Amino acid sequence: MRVKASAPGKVILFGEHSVVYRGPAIVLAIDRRVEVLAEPRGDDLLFIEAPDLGVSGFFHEGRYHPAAGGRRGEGVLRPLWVAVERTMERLGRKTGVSLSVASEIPIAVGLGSSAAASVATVAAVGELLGGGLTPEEISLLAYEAERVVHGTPSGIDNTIATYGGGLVYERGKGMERLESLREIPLVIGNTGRSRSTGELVGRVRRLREKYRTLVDPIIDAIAHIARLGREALLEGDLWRMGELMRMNHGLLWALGVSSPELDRLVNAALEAGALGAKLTGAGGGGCMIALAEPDRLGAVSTAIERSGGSSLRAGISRSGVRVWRVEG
């Protein structure tokens, strides 16, 4: 037997770097998503390659044997390794696996391509041991391999690619999944500039350490930026979520997360007829993502792309992990 699991993406679309202090973040799973193929075998080993970074490997007894890619292929396949350990531990199971990895999601962007592919495992290797996981069950599972990569994330990225839809998350306050959400026309523009998220929230942490009085203020806005944009974005007011995403880039810049390249896809895709652009995740690099009505989303792309950036265009994933056996 056979198995395909796939997960979608993300982006926040309000409240990056606010969430870590106070005031929720609004994340929504994008129709781009991370597939993964498991298949028995008949030794011990687990294989994984993912064609499209050029990377595959064998781990044995927790030691990675690169077949190609070299040793770099080993921290972008750990966190899977990872992932299938747990979910063998969970069912009582230990057999040997293949995995093979799709992606239509940039990594290292802030667009949550690890915990979709994290997500993915889980659910393929639980369904190929007949496990019956729950998508609570598997979200957990895919969050301990988003420790390898995050340390110690919030957790969001492995819940909205389990669950899909929207969702607000605040610390202390727990996770709360938005219903009945309207289509939201995003295009996304990638830097192709890799960041850290780490070091990105420890500059944050850093100048609120040194001006705090100057500081705390904004971080205070763009936490009710977040809770007007949640409000916008249930309404389905298009408009209104425009105005706050322009806000909330200009709050953002003056934290210091943006960056040229963002700052300059930002404005291409405002001059050319967006409601609204703004950064995507720790910001530094990575993606912005950028609101335009429907007879816009081109110019959009096109204004992204002739200012240095690649474009895609993205929708509410409103469905989460789906599972299914394939034949053959």
Given for the second form:
There are 2 protein chains.
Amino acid sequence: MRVKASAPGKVILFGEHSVVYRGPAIVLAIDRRVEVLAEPRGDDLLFIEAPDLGVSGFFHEGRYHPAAGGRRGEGVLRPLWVAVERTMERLGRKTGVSLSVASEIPIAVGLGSSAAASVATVAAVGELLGGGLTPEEISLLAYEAERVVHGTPSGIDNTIATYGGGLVYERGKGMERLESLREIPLVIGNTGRSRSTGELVGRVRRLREKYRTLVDPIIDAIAHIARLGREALLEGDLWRMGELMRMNHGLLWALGVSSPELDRLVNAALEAGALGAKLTGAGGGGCMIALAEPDRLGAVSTAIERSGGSSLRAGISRSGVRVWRVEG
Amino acid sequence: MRVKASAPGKVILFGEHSVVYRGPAIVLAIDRRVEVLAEPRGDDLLFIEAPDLGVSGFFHEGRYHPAAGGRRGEGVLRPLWVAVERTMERLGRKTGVSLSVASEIPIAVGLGSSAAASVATVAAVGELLGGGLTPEEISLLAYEAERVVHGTPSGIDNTIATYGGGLVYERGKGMERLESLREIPLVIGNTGRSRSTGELVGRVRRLREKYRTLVDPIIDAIAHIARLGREALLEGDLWRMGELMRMNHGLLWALGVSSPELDRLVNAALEAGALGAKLTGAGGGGCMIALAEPDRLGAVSTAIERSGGSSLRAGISRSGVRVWRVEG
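Form predicted on its own done, so how does the form predicted in complex with another copy of the chain look?
Following is the full complex, with the preceding chain placed first.
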């Protein structure tokens, strides 16, 4: 038997950085997914390949033995090993497994590819071992895998990859799931410059320590945008969302987390007729998102690519993790 | 007898747009000047030429008769006619005058060239008619001339052109002159795109009407930056000024008054090592300013020019209007 599972990536629509201090972050699952094919092996090894990344290797007793791509595969594949281990522990069964991971989502640019891969891995291996994991369990097991590589993640990425749709996350208030949202036509622009979330969060923290009376009101304003953005999202008011996104980008600029590449793509998207555009995620590189009427999506994509970014059209993914058995 | 007078242009360092609502604007006189040469004529006409702009013409009983450049000269030259008229009324003397205006400051990009020309004109014509005008009178007469073309100007530009140095202006609180400031090494980057101050002020007003709970805190934050910026300026703390300028640019972005060209020049300056950079004035085009250590000024200028702007190095002008008699 072979099993496939897939889970969506995500974008942060509003609230990056402010969510570290207060107020909500609004996150959308995107209809770009990571797919994991799992099949049992005759031995007790875990083999994982990610052909898109040109890496593959074995995990045996926690040690990584590269097959292709050398040691650089270890960082990406280790959380999947943890996901498999935790899933087997949870289900009380153990077997050798081969996993093949295919992603429609670029990695390490804040689009949640890592959590989507972990969620899909847990779901695929769970099904392979007899199934019965609830979505809550899948999300939690993926969270544990993510924790290995990402320190103390917020839990947003694994949750959105599990459930799809929209999510409002606020520290100390947990998650609110937004369902039956209207279509939100997005273009994601990728600067191709990877960045460290921790470093950018640290940059804002240091700025805040130095200019508390200035940075706190900016954080408050971003948090307020996120609250207004949640309402606009629920109403499907694209115009309002666009205006809020533009203001949000400026405030993130003020916090020092934009970059020349991000500004170039944001300005290009707006000049091409996007209703709004902003960096998404930690900033300093990574991705921006543009919101546009459907008939402007092509022009916005083109403008982003002409400005040196790669573009990816995306809508909301209403479905979260999916798992199915594959014949043959 | 011939008389020359000159007066400096200005940049807004902090507080553009917020000053319309509350808090201070911090303005610096720059060591780039407008010079006016005045000499008496045998007739009762006023002839004004601005060779840099390729325009010249006569004013007779308030009507403009172009000599060079056609009617486009009228808008630039009319306030100077008013300045001459008011000065003659004030001094109770009347004579024909020829004026020649030479400017080191590009016009219509928010650098105060118009007020500097008016101030220099009042001073030159005043001296030609026997002198005795106080700086207060020169500034006021220039203000009256500015009012003809600029509606209800704040009075900042004529004041700074008259006195030089730095100026803190706050609605309802008047002007505070800042003297004996330390050198502030600036590069001005000109996008070459002219803009309408009124239109941009209107854009912020409409955004505020729609998102009052969001725009007011942003305006408050800009006003707070201007207050902190005043302190940093008085302390000569370039680092702090630079950080405040960067935050200020982001907040102005959030208000929708930056432009792709301005962002490009701001980012280029920062990447070239500027301590801070921001749009200056109304935005939407016009100019940006970058603050840099003296040894980085060249690199910052080059970066601005490579990014499609024209650059102008400037320091603070400690002297305001100057007037002197010319032999021959």
